[in-house]
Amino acid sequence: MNQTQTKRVTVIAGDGVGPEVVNAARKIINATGIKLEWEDCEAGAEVFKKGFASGVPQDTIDSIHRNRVVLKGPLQTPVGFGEKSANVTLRKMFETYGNIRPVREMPNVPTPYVGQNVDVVVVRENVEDLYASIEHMQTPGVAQCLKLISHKGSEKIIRLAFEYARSQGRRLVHCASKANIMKLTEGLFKRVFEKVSPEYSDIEARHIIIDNCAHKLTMKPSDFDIIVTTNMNGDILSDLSSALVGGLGFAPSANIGNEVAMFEAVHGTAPDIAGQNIANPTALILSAVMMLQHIGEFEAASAIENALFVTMEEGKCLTGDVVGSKGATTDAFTGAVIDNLGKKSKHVPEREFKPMQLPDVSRHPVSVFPEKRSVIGADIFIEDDCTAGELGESLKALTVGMPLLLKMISNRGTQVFPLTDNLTDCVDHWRCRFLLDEKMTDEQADVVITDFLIRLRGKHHWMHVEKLPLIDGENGFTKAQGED
């Protein structure tokens, strides 16, 4: 396993049990004999306490820029100080857009799925969607979160899923979305999947509605191989999938970007058992296996994975989360894995792993250029405690003499003006849809909309405007429930 070139890895031990499980993984890697140089850095709780609002100091950032590969323990997100979590900071700072979460049935780990050969990978978009965290209080009683799904972001993660499938010899990729309800955002993700998948004719591609996917995962997980999905869906689905094999203690992950890759266990800091030498390091060990595969150390990765499976098969040295109060210490379990290096599992088939080709997507902003594009109106969001009828008549009066028509008003997604028989429980947040007399360019529409907003001033409080685009003859907006 010895290589002539020494590779350097940034190590962030993390908080709670982080130092213990990271140390276990490092010991096992070192025991294989490969040449790795570890560069120890810090992030997380102690860094927050030092006054770094992001939880990540500049020295750590510089190290990651140099080394491009990170092995990381869990980081605590303090309550009451600091900004976003250090985990989110690292993912966004280095554009690690792909979160790869494999789960696999482990020997001697009791679950309801023993014997079903669970072997599933959730590939989750890791940057955009609702987790872009663009939120506003539109009224004191109504909050908004923007769900951003881009063509570029979707293409990157979908290609990553197919490339990962090829690297592991897998033959099926499901796209899981909620395109039946969110037809523009989740629908875009589905459409990109359908556009990209024919380029991977060696891999079967299927679409599945996300809730049906969760249902079928718990009914018959062996039907799945790789699942690619959007950020929030993937967050939920990947935790669900880890429960199929015994929980987060057996769930590794990789955060993949074009420049940087970070490998970490999915579980938290577990402060209640920190420092007691009883934490299960399996998830971090498997994350280290993924790291070794990423940097081309396939022989060492295979040796560690086999040694881990052999240790689990023997059942003589399992941690307390598996066997209870008589469980082995973290150090004893680590030593058992090291002792089993060079042995092959008798029951878990070895999966061949080839180098993965990262998606070739430009780092520059990517625009989608339609053949035709125009603006046909605008949605103006208004805060008011009047009734739907009162607001509708007032707005109609304000449009007199302007090339604008009030088409409808909705409240919480349901049309309430023109008046209907719907029993809608309204709040003070109204979406008011206006149509232009004719199709206009952005610039022409800007003039009309701006003039109308001036008319609104002093009559109603508006907080948000969305133009209604027509793109290649298709509406670039959705209709309210009940709108014709």
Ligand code: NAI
Second form
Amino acid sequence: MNQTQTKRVTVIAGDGVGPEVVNAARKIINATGIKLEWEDCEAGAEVFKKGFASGVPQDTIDSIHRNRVVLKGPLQTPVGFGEKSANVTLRKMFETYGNIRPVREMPNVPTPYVGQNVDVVVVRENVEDLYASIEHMQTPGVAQCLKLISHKGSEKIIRLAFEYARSQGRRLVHCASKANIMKLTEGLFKRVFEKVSPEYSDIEARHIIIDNCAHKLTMKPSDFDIIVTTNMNGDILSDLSSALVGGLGFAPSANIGNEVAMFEAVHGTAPDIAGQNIANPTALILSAVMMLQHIGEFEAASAIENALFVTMEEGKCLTGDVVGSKGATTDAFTGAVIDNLGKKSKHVPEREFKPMQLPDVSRHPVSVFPEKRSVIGADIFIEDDCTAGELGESLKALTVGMPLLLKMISNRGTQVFPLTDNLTDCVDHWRCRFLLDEKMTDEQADVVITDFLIRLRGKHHWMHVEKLPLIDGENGFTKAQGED
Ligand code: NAI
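Show the form predicted together with the ligand, please, because up to now only the form predicted on its own has appeared in this conversation.
Once more the chain from above appears, this time first in line as the rest of the complex follows.
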């Protein structure tokens, strides 16, 4: 084992089964003999009780800034509205933009996929998308959540997926997206994948539509190696993939940022079995293996992984989630893994690991500089309980004398004015698309849009405006269903 330098890790035992599974992983790491110094820190339920609304005290934040590597148990999410999720606080605070969730077939764990060598990694973007939590009630009956996908965020996660593939000697990266429907957001993710992937010519790159990916992953998981995807897709797909190998008890994860990496099981605090010494610590142990690989302790990582596989292969000491009521205790399972340190698995092939190169992406907020851009119109969102025809005629009358043309109105994405034969069931939320005179400067466009909003006042209630950009000759907006 590496006996050179002592590395320090911030450890958060967490809530519920957290302390049981974190201690199991810690004991096993200590038993390998590597020099690790643990800095115990608090977060979660007890911290909320002390009055910290974020669930994470300053001491913990300072420790993470110092050590940059965290082994973490699950944290209970408060039910009230006053407090934030401590997990989300940690992920956002340290910009851990990449969530890596590997799943691998485990010996003696009964699943419908036994013998298929499931070995899949979902690399999920962890910060953007619908999880940016920018939501508004646009009318009392219509809610909106902004789906934010950036070129920069996409590039970071896509490069991370390829770098992770290289560090593990993996051969295939799928990009899973819904680019066929969300052409600008999911489409941007796909376009960045297509731009970046040729730089990794040693790894095969394929695109797959997300729903097809879920279907194929369930039918034939061995066709997949690494799947990189946006936040919401990844949330669902990674839970699906953990079910392929026996469930949450076997699903580890890493939250990777440029400065900080946090390693934790995918499962939660399991309040139904907490404090009973029966939790399966495998997911946390595998998360600790990922942590050791991250800090370059490859020998210890491999020893623990092998000992875990051997313990599973022996099948003498498996926990209740695998074998039912006669399951072994968490302590007994942990002891068996420690006893098996130094043994090699007969069935699970060992993988070569190399240190992972983290993507080097500029800290500058802007990552795309177009040659030409202009504003060619605006979508004005109006709340009204009139009909499409009434609203359209009224808006046309209001544009008289202004350099502004009502192009169309849509309701929940489908054009309803000029009137169509569609059987659209309308709600009181109208997207009204206006085009500006082509020769107008952006400054003039701002004045016209503002003047028109003032003209609208008193007649119709507008709640939101979105400018229509033209970027390097391409529309920076999509057409409504039925719009020409
Ligand atoms: P959960 O993952 O805690 O439990 C779901 C089921 O899986 C339960 O039946 C539980 O007994 C079982 N289970 C989970 N881990 C297990 C293990 N290691 N061994 C054996 N069985 C295990 O999900 P739930 O009940 O939805 O969430 C409970 C709490 O955990 C909530 O407050 C939730 O917000 C929080 N949570 C925290 C996470 C984190 O800190 N990363 C992740 C997910 C949930």
